[in-house]
Structures are given as structure tokens and as C-alpha cells.
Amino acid sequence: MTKKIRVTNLYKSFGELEVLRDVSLDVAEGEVVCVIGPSGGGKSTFLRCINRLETVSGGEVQVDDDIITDPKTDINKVRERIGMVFQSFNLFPHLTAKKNIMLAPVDRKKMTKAEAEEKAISLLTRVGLSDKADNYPHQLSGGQKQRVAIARALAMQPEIMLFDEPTSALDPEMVGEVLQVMHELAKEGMTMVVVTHEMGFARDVGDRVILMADGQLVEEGKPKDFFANPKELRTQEFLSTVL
């Protein structure tokens, strides 16, 4: 299996606070890895280290052949291959759904305006929002905003998608529509690392599930084994509170 992401002995501290301690993980091409665990366990920080939104304190992150923890690496070039979706949408409020999606490809000179517009319309269709192209974020529901955010991340034609709790800010009835889009991406073979509270998604869509707690990777396994027979006490305790 081709390794898309290789994380080796990763450490991250904020001042005195050690948030990640010696985390190592490989993600293969086309694999969906779901990261679960208690709040404050380091999951989001871990995800942000993969595309250098956080500077690591130690260890190494490699994406394909690029060592992205090396300051000499052109991170903006690497980020073109890594889409990221946050829990808070981060859409530009003054731009329509379509314009939000067009912005990066035009900005980064990947596409002409006309190409980017065509791409945006096709992505909006793909996430079920072709009729919302000219709506502004304030005219969209939470679930619709998050689907636009996913479409925006896909506009750069990334090879990897990182999802940081993409449904945690949504009303329960909107969660399904976002998970559906993610499910389809997984079926198409997108390499994905998903920090999530949605255990059903992790069980049904994940190729591997990882428990992260206290800044460490506690346990990993295939969803069936992980949920049915967790080996570590920490995993058993966590699952008993969420399942």
C-alpha cells in the first residue's frame, strides 16, 4: 500500500502544556482513518499538525515525498493536495456559495475564472446544493454551509481530506446530510483522516479507528474489532460513555 501520510514520533506543546506525546501513524492511499476520543485529548491539534497549521515541537510529518515539518518545504504547495474542513465552516460571509468555492483555485492560479465557476457548479451539484450557488452563507442552514465548505476544499482537487469534527456544530437533523457527502467521498477512494464524535460513521465508513486520549494514540484497529473487543482499558472506558 502506498503511504500518503507518515507521522513519526510527533510531539506538540503549547508552553508547558504537552498536547501530543510521541504519536506515530501511517495512512495509506485511499484509507479512511477515524480518530475518536475525549475532548482535550489532542485530536484536533494532531490534525492541524498534518498540514502544518500548527508547528510541531518534535518528530516528523511526511505527506507523499514532502517532509512538511521541514521549514524549507513549500507548505502552500503541499496544502494544494490537502483539503481541510473545520467544525466552524469558515466560509467568507461576503461571498456567495459559488464564489467561496471559486476563490482558492483562481487565487492559486490553478484555474481561470470560467474553469473555476464550472468546477464550483459541478461540486455544488455533487453535494446536493446546485440551487444554492448564489446564496450567501447567512442564507444557508448549518448543514448546507458545511457541504459548501466540503465543496470548497474539493475545488483544489486534493488527494487527502482532513475533517475536524465536521458535524459537531450542526443540529442533529443536519448531521446526516454532511456524513452522506463524506461517505460518498470515501467510496470514491479519497484518503481521509476524520476526527469525529459520530461512532456510527467511524464504524461504517472507517477502515481504521484510532482512540486518542491524553495526547497519545491509545489503540487502533479495524472498526469491527475496535468497537466489539477494545483491548485497552482507556478505550473500554471511553466507549462505555459514548455507545
Contents of the next structure:
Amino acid sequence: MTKKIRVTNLYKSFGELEVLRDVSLDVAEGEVVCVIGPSGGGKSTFLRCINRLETVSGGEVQVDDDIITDPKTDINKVRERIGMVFQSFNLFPHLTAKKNIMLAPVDRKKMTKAEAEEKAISLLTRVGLSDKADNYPHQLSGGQKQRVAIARALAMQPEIMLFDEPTSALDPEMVGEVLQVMHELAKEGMTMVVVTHEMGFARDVGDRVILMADGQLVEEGKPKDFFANPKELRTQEFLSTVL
Amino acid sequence: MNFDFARVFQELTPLLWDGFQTTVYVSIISIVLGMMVGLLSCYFRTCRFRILRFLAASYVWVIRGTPMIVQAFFFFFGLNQVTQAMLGFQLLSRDMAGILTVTLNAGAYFTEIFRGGIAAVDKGQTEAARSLSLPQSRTMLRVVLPQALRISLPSMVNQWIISIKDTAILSAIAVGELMNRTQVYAFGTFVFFESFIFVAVWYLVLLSALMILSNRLEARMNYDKKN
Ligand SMILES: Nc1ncnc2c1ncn2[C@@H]1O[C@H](COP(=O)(O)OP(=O)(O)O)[C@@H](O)[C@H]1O
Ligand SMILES: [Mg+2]
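Having seen the form predicted alone, please provide the structure of the form predicted in complex with the partner chain.
What follows is the entire complex, opening with the chain shown before.
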């Protein structure tokens, strides 16, 4: 199996506060890794180090052959291959759903305007929102916004998708529609790192589950073993609060 | 005393029309240039070169910290005296000195207005754009600035109004705008009451038109009224 992401001895501090301590993780091509853990445990920070939204304090992050943590790496080039979906959607409010999706491919000269428009429509259809192409974000429900955000990330045809609690800001009845889109992505072989509180999703879709707490990778395993027989006390405690 | 609005109207209106044109053209040029200066200086204030940050901060500081009439006199009388002595000609016409003064003033305030607007754009917007592989500059241009300008619009309109009114100060260096025209007439004829009522009405009409226009503009730019 080819390694898609390789994180080695990662450290991250915000001033005095050490948020990540010696985290190492490999993600294989096509693998879906779900990261769970208590709030403030460093999950978001970990995810953001993978596409250099945060600069690391120590250690190395490698995506394919590119060393993300090397300042000489052209990060924009690498980011074309890494999509990211945020808890708060972060759609561009001044652009319609379609224009949100078209922005990056056109601006990065990956597609012509016409190609990008075609791509946007097909992606919107794929996430079940072909009728919302010309709607502005404020005209969409939370679930619809997040599906547009996923479509937007997919427009650059990434090989990796990072999800940071994509359903945490949603009303319960909208969680399903977003998880379904993610499930389909996983089935198509997308490499995914998903920070989530949806234990059902982690169990059913994840190839591997990781518990991250206090800036450390506490335990990892296949979903079945992980949820049935957690080894670490920390994991048992956490699971007892969420299951 | 008896008022003679009819006669003053007849005599003053052609002068006011003439002054109005100057007021409008000086205002438009100064506001457009002022916004460009403001954008540039706002960029300087946040860029990574310390010298540019220092320059922009000093510029804003000097303009905010000195009266506009002092700046106008400095540019028109002060600068011209030096170029006359050293180069043998006056660098700035009255209108040019006036435009320079209003431009630099507006630019300093626009700097702060744009800075506030940019700071008010959610950080998640930048992160989303960067994660989509847009470089810093493209993120600014395509994602942050459009939203920042929208947020700043009310303060921008306010500054447009202030700048238009500021041009009246240029009467002090005899730029032939509304106020200057009125002064010349009023002090020549000793008809003050009527004259200054008339000029006030001209300003009021001009600025009211701008206010109506800007309300329309704000309504049109309200793409996200809900949040
Ligand atoms: N930009 C930042 N500056 C300072 N502290 C931060 C910053 N981002 C996150 N933190 C801190 O780092 C810790 C981990 O945060 P985060 O990665 O968001 O955890 P999680 O996503 O697991 O809830 C928290 O204590 C948080 O307050
Ligand atoms: Mg988080």
C-alpha cells in the first residue's frame, strides 16, 4: 500500500501551550481514518498541520513526495491535491454556490471558465443540489451549505480530503445528508482524514479509528476492535461518555 | 433690513453653477485617488516590510494630527515657494494643491476604514481560500477584499460625504469651488444672509443625491442580509 500522508514525531505549540506532542501517523492511499477525542485535544490542529494551515513546531509532515513542513515546498501546489472541509462551512458569502465551486479551479488556471462551470454543475448534482447553483450561501440550509463546501473542495480534484467535524454545526436532521456524501466519497476510494463525533460513521466507514487526547495519539485500531475492546483507559473513558 | 432673494438668486446662480462644477470635479478626483491611496497604504500597513508599515503609519499619523487648512497652505504656498526658488516654477496649481490635500486626507481615513473592514472578515474565509490552494494575494483579492469593501461601505460613504464637504476648505487657497464663489460674491456685495443660504442649499442637494445613491448601492450589495 502506498503511503499518502506520513506524519512523523509532530509537535505543535501555541506560545507556551503545547497542543500536539510527538504525534506520528501514516495514512495509506484510499484509507479513511477517523479521528475522535475530547474537545481541545488537538484534533483540529493536527488536521490543519497536514495542509500547513498551521506551521509545525517540530517533526515532519509528508504528502506523497512533498515535505509539507519544509518551508521551501510550494504549498499552494500541494494544496491543490488536498481538499478541506470545515465545521463552519466557510463558504464565500459574496458568491453563489456555483461560483464558490468555480473560484479555485479558474483562479488556479486548472480549468477554463466553461470547464469549471460544467464541473461545478456536475458536482452540485452529485451532492444533490443541482437546483441550488445560483443560490447564495445565506439562502441554503446548514446541510446544503456543507454539501456545497464539499463540492467546492472536490472541484480541484484532490487526492486527499480533510474533514474537521463537518457535521458538528448542523441540526440533527441534516447530519445524515452530509455523512452520506462523505460515505460515497469513501467508497470511491478517496483518501480521507475525518475528525468527527459521529461514532456510527467512524464505525461503518472508517478503515481505522484514532483517539486523540491531550495532544497525543492515545490509541488506534480497526473500528470493530477499537469500539469493542478499547485497550487504553483514556479511550474507555471517552467512549463511555459518547456511546 | 430687507431681503432680496430674487436678485441674489439671479446674480449668484451662474457663479454657484461654476463653483459647483469645480466642487464636483475636485471631489470625484480626490475621492477616487484617495481610495486608491487608502488601499495602497492599507496594504503597506499589513505587509511584511517594516519600512512600509512605518511609512503608512506615519502618513496616517501626520494627516490625522494636523488641520487640513494647514496642509492646504503648506502644499500651495509652502511647496510652491520652494520649487519657485529652486526650479524657477510653481509646481502646483490651486486646483492641484486642493486635490492633493483632499486626496491625502481621504486616503488616510480610507486606510483605517479598509483596515477595519479587512479585520472584520472572518478568518475562516482566508483559511478556506488558502486550503483551496489560492495564494495569499489571490485570497485577498478574490475573497477578503470583496467582503471587506461590503462591510466598509457605510463608513466609505461617510468618508465620501466628509471629503466633499472638505473641499469647501479649499476656498482658503482660492480654488474656485462653491464656497469660494459664494465668498467672492458675498463680500463684494455685502449680501451675506441670502448668499450663504443659497450655497448651503446647493451643498444639501448635492449631498442628498449622494446619500440616496449610496442607499441604493448598499441595498444592492446586501448579498447576505441574514448574517
Ligand atoms: N490559534 C491558536 N492559538 C492558541 N491556542 C490555540 C490555537 N488553536 C488552538 N489552540 C488551542 O489548542 C488546543 C487544541 O485545540 P484544537 O486543535 O482546536 O482541539 P480540538 O479540535 O481537538 O477540539 C486547545 O487548547 C486550543 O485552545
Ligand atoms: Mg476542533
